[in-house]
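First, one chain by itself in structure tokens, the form predicted on its own.
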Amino acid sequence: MKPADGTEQDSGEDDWYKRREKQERIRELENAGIMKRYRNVTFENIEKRGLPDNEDIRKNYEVVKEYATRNLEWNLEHGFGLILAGNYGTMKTTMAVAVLQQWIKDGHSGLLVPMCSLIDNLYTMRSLNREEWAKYEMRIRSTPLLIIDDLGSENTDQSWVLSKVNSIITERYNKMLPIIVTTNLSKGELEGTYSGRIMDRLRNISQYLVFNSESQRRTLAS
């Protein structure tokens, strides 16, 4: 028999809220480009975890997440993001997330993008559906945090490609949105790649940290 006071059908109901509450979320997060795998990269949960023992990627680290808590309307406000340059497996990506998870639970909207799949889906949906393309590229122009992962990893042989980026970031830099890179490349190859004026702007208006450690992917999903 049920108890008279109810307690069970409570106990049900407060499980559903909580299953609907976890759906939610997990929607929102797809929404702003945030898969499984990095569903729960979060500030705390990588303290929890414990950071690698390298100087550099713990350096690197405090200065992010001081980016993200710290300074987060500053940045919002004046469109000042951050270049996060160096080895693969070096946490760049998972320090990038833990942003965008912050950014959103500040009550702000973002969008994770890795470059190939950027280029991909632009190239894609303008061949089979153009409304939906251009909601899409608008939303890249126009999301009030772009973190763009990767940069360097898209076929850059094809022109529209780099003129494509080019745009992007300009657009982005005039409206004072700000924008996080991710990328293997050095300072050296991102001036060889792309537009010496683009990559003026990004510096301009970007913090630019550097990962010199190697990969931790043997200990640290990154």
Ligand SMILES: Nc1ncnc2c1ncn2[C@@H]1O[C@H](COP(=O)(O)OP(=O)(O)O)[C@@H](O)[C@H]1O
Given for the second form:
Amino acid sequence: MKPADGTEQDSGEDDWYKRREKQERIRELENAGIMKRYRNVTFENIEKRGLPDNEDIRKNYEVVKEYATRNLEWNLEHGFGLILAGNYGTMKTTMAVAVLQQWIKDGHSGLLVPMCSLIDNLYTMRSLNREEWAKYEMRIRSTPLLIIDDLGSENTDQSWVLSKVNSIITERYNKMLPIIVTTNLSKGELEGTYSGRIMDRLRNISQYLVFNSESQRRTLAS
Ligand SMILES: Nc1ncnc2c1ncn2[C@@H]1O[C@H](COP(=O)(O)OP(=O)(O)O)[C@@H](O)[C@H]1O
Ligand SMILES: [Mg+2]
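Having seen the form predicted on its own, can you show the form predicted in complex with the ligand?
Complete assembly follows, chain above in first position.
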């Protein structure tokens, strides 16, 4: 028999609110460019899962966490970012996402842009929907925290790609808006690909962390 005080209905309502909250959160994360794979990537969950037994990763993790937890507001106000450079599979994207998750959790907004899809979007959106593209590009240029994921993975043969990247970095530099970059390229490669002057600027306002370890990705078979 149903309880007369309506508890059954209340718990149904609770579930409804929880589901709504979860959907809201997913929407908020996707709006910030954080898709399903990285939805639960937070400092808390990284630690719960346990960091790999690797000195580089552990040392860099401490620096990134400190950047994000102790001084985040100050760092962002002063336009200080991070460059996470090194081998693939060494948790660079994971750590960058954890910073953005922290920032969002604190009630702020930011945007993660995978470099290859940025260029892809440029092609498709620019021709299909110029207005949408203009809005997206405006966000890239002015969001309080931008993550450029996998800088160097895009096709840089075309000069307009390079000039787009250069102009985004320069504009954010001038506005003192920080960028967190992840890249597989070395310092030399970065400077050889993009304008040396712009990479120099980026390095001046970012802490440069190198990941030398082996990939931590496991194949399904292992
Ligand atoms: N504690 C952890 N939290 C999250 N990912 C971890 C952890 N330990 C190992 N990993 C693994 O590290 C890999 C890092 O991936 P990713 O961040 O995409 O690397 P990168 O961006 O450097 O190529 C993932 O495959 C993930 O399974
Ligand atoms: Mg990555």
